[in-house]
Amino acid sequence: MSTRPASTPLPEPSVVPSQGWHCSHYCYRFDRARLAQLTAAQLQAGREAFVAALENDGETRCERLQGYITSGHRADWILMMMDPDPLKIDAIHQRILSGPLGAAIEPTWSFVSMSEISEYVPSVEDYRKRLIAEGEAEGTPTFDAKMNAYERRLPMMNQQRLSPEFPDWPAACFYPMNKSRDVGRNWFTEPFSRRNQLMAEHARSGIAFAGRVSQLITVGVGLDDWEWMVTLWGRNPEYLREIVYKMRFDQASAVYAEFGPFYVGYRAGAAEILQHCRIS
């Protein structure tokens, strides 16, 4: 029996979240043995269908899509997609696998998540308290300027977290992570004030890379095997190495973080992926 009060209306059933977008990362590898069995005509038809699938238009279009060539033997290329409707994302994945090259494309790894506004993002009032705790005098021109700037910036930052624009930068890396539950370092038994302090330190480390690295954290809790997915875009791969190295020394990472596999990608369209992977 439902315990919901009769006066509270039930939300309409939907796969579209009330806040945030679905996000999926797909890793693929070409099966060379199967490719060798295709005729020249089949390969040509496959290349054309592959390019059409990644053009991201028509009925299967999703709001955000980027392709990447990736280094290492675990995958040849990666797609990252976001949309309010998860079935639009999966439709592109299915279109790729059902095309003429589908039998020669092997999905090797994926991660399913959703965008969110983290509980550690300071509200305007939280930001005010943080400035005071850091020694800023309330009511001074400097204090007021910082407060006004944050109040203007916060809605835009939150919108970018929920429905982000993907920067057209040449390099990216992706990795899932958890917060530890080990005895003596269980993140989820720490008081919020302590967790908030540690995440503020972590955020300050990231701010040092503004203009060089852009970050998106999506949540996989209840959706996949890891709790979060981290996507980092870099103006150069060296910045990705530098930010990950630096932020691992923050206590939020050094004590409490558990990391999954890292994938690095280099921005590429469908034709560039095919050319790089010698699909001809």
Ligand code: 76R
Given for the second form:
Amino acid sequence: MSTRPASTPLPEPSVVPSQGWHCSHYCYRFDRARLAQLTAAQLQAGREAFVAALENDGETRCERLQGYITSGHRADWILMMMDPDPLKIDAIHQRILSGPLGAAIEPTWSFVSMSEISEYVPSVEDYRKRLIAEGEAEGTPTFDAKMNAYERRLPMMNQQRLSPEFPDWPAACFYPMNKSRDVGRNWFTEPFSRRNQLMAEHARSGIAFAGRVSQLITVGVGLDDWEWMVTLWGRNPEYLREIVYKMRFDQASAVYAEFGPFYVGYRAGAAEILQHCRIS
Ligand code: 76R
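Give me the form predicted in complex with the ligand now, not the form predicted on its own.
What follows is the entire complex, opening with the chain shown before.
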């Protein structure tokens, strides 16, 4: 989690963060008994309103919205949304629930978080020190090329952390997590140097999945029941299984991580969600 240096002027009161976006994951289930009570006309109007709510355009548009069908009986479908304004995100949720299908939709779980730049993302200076520590000689063409590449990449990577483009990949998984505070394995009493070292190992094992898995870590501290929300997008669900298993052996996860419920998602638009769930 990043910490902010004491800044001098007080910001204007606002629900829009000075850096980063709000993020919500919402899980829903159709209530079959309630659906059975709707007339054909109500159902038809409900389907249209549902599709319109997820079209995400016009004044109510939020910056990022993706829909997913989910397997397992904890939910039927999931929405993941991000925007600088938390109320724009929530307005979409409320629009769905207040629409003609709303009475037959049961919200089953949600997680509220925000994007940030983690304190473990190396600055250009940290990166220089890391290269030296890894035995790279300063001033050589390779050293300079690596430094230049990182300097160019960092602003783009930070942009992607704060206001990410969502990959249009077929699978995703979502789960909240904490870092342990148990005696003997309390993450929050470890010195920064140790946490940084563990997170560097973590990042290295993650980078091996570049192109197959894309990750977004959003922070729930102060907003919801878990410290982080993990969103993993996969070109194939097999990579999601593979990366989560591999990371279980990183010290940062093996010793310190605690996990909440896992949800798997298969990318789907509103019409596909309705069709898959046989809302006709
Ligand atoms: O943001 C970055 O890409 C920089 C390096 C990095 C940080 C700071 C990084 C890389 N992660 C960071 C932070 Mn991660 N991550 C998880 C999980 O299932 C598990 O075992 C853990 C869940 C996965 C699968 C994953 C994947 N990461 C974090 C944090 C916040 C810690 C804090 O700030 O205190 C958590 C909770 C967390 C959990 N991580 C990566 C990945 C992957 C795939 C990468 C490489 C990304 C890349 O550079 O391509």
